[in-house]
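Take a look at this single chain, the form predicted alone, given in structure tokens.
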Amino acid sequence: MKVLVYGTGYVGLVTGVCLANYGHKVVCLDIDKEKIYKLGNGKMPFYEPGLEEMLQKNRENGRLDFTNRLHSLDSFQVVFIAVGTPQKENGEANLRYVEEVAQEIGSMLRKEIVIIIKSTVPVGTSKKVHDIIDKAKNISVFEEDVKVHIVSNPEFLREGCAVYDFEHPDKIVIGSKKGPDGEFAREMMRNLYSSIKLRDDLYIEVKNETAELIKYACNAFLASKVAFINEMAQLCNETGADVQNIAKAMGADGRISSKFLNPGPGYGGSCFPKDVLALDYISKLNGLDLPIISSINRSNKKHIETTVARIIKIVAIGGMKVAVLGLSFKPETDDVRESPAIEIINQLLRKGVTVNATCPKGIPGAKVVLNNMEEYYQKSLNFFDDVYRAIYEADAIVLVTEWKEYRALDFDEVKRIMNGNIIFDLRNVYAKNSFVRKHFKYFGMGT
């Protein structure tokens, strides 16, 4: 088939190459010249294994191509809208680009053509987006009656594993028209994915509005165990318990699972924090109060501030020196996004701390971010590609992110060429360390 997708960034260009990679003939638009000149040349924006690759093997075979501008959809048998939904102040999905893209379509239509939403919107956005393009293609220039076919589908991709995700979905949420109005659009979609072995149940045909809510629904869930964990091991750490034995009771029931029950620092990246608030946002929209949604964000602002003021409560003494390990949200990813890491940072300096910060990926969005501190705090910060060198004369060591790099460090030498014997685990890496536990001052979460 061929593909068009509308924008570049993380959902847009994954989707794209991925569907080039089994066969489709795919076009990627953005309006971004640069990031257009360095995809054409094979390189990538962001850090995703395999995808720089899977990128450059399907430029060569001439499946992939990206431009920044088009003149017609004549060619294309479906068209992806995957552009950015950036969070309003209050909460709300901002729709501009969306609305922008749904203007621009509208104005090429004159073929019956199926138009996907892949960025994550709220409930309602499917009839906006079906509303916008039929105006736009009753006032252009083009006389035909074109019947507009949008669909919902929604993405599900873990930064760090997203070919992996695309490839062996849990589950294919397909949105669309009920009945008749619809089978168009539904068919046109089960020929795009046709390739993607799934079991028959797994792949979900239901109506645009359900598709909407589902995202949403999936990472507000997803976010609300990560919080309750995370408050487990609060109550942990002054009780004595262990956290580590209580989630892996919890995730041997199997109306539980053990998913998402890793205690941490706090969730960041792109879409949880989002995801929440923009739910939350829809249920005050639509006269509802839902303290559970409304509750997981705050639960989990709450477990940074916790955690900070622990580690804080230790090191936060001026002239000391303190090497944070990880900055990204997650491992295998270049995201800092609401990394926890940012705010721990933040909070050292500001307490005369000096930090050393590493990071495999993660480093030039760090420095992007914490850029506007004043020069005070930026002259106490530190960046080392090398962990060893972030390490060298610490007073203590904070791991915020579990890089594999990270999980079989010497520790003889660790421990040889730091001043002090402080380990703050913030993801229990070395809980069951032997020689961590003897020979440091060790501080896990929970355990």
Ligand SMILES: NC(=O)c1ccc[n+]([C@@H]2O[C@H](COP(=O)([O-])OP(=O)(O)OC[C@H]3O[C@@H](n4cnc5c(N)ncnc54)[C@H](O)[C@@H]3O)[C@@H](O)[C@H]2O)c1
Given for the second form:
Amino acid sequence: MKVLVYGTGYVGLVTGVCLANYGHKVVCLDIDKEKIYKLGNGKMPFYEPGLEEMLQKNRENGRLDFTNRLHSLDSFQVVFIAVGTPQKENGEANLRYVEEVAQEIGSMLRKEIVIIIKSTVPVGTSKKVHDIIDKAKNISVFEEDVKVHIVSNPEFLREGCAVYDFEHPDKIVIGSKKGPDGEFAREMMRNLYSSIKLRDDLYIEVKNETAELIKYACNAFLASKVAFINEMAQLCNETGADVQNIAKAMGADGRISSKFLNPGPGYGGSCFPKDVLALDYISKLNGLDLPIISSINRSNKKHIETTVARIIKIVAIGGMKVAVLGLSFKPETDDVRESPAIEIINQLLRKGVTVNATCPKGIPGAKVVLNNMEEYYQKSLNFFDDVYRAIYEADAIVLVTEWKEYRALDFDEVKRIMNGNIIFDLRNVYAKNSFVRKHFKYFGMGT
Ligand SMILES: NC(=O)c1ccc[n+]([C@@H]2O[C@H](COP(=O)([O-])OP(=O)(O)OC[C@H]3O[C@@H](n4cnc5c(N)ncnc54)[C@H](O)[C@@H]3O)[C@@H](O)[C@H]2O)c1
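Having seen the form predicted alone, could you now give me the structure of the form predicted in complex with the named molecule?
Whole complex next, starting from this chain.
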């Protein structure tokens, strides 16, 4: 099949490269010229394990191409929209980029086509996109009108294992028009994804509106699970109970499941905070007051604040040096968007603490984000590629993101090169390490 993908971010690029790898002929389009230049040379604009090799292979075999601009859609059967939908100040999803793409598609349309919305968008966006395309169509040059089919196909990949997730999804959600009107699009989607092996009942065909809401429901539910266990961790900190055992017992209950029950510093990333906020906005727009949804982000924000306050209470003595391990919002990605590490560093610097920050992939992104800070504070911030250099002469370690490199630190060496002996383990990675608990002043998350 001939496929066009708008947007070469985490979602668009993974989609384009993986579809090319399945044998489809794919063109990826992005307005970011630098990204396209890099991709055209077989280089990744961000880090995602396994993607670069697949990108190069499919470029070489001629199934994958990149461009900034197109003048015709005639050669494509399906077009993905995978551009960003960042949040507006009021929490609403900003559909500007989606609408711009819809406008462009409409202006080039000359034959029947399937448009697949992969971006996370509010209920009703498929209709909006259809209307924009319809309006932008230059139908005067046609004998007959051209049919546009809009599919809502939300993405559930996780950064850090996005290629695996694309090839082994736990579900595929296809939203289209009900009845015979949607059959052309549904048939096209079945063909497009025919190489992905999935149980029939996990290939879920629904109305567009349902598909749009499924994505928000999934993210809000997962976010609420994280927020819940984090609240339990706080309670354990105060009571002496152990959240690890609580999570273990809860997870043993098949109705609950053990996934997303790991306490941490609070969720971040480009999806959870923004999607929960957008869902809250959608609820209010529909005249509803939904207390669970509206309190998830509030709980997370409060948890990050409490975590930061707990650290500051111990280390905010002028002149202390703190090594912060892990800057990306989770391991195996360079994405620092909404990463709790950034907030923690921000607060530490403002309390006069010197921060040595390290991360296997997150340093470039963190430098950009933290560059907004006043110069005065930036002077106390140092970045190190090597974790032991970051720890050298530090009074305390704060492990924020559980990269595997940090799981197996040589603690004899750590003890030897550190000035102090404080470890904040915000992911409970060392909770069972008797050496750490014996030789360091250990602060876990509810354990
Ligand atoms: N990142 C994730 O883990 C993830 C997972 C599931 C869903 N999503 C959703 O998928 C969407 C994309 O997310 P992302 O993380 O890939 O975003 P991103 O910010 O990494 O990438 C978006 C890309 O779209 C490009 N773009 C903007 N306007 C364009 C236009 N008119 N034409 C062509 N390209 C254009 C940008 O230059 C950018 O490269 C969002 O709605 C997000 O919520 C993201």
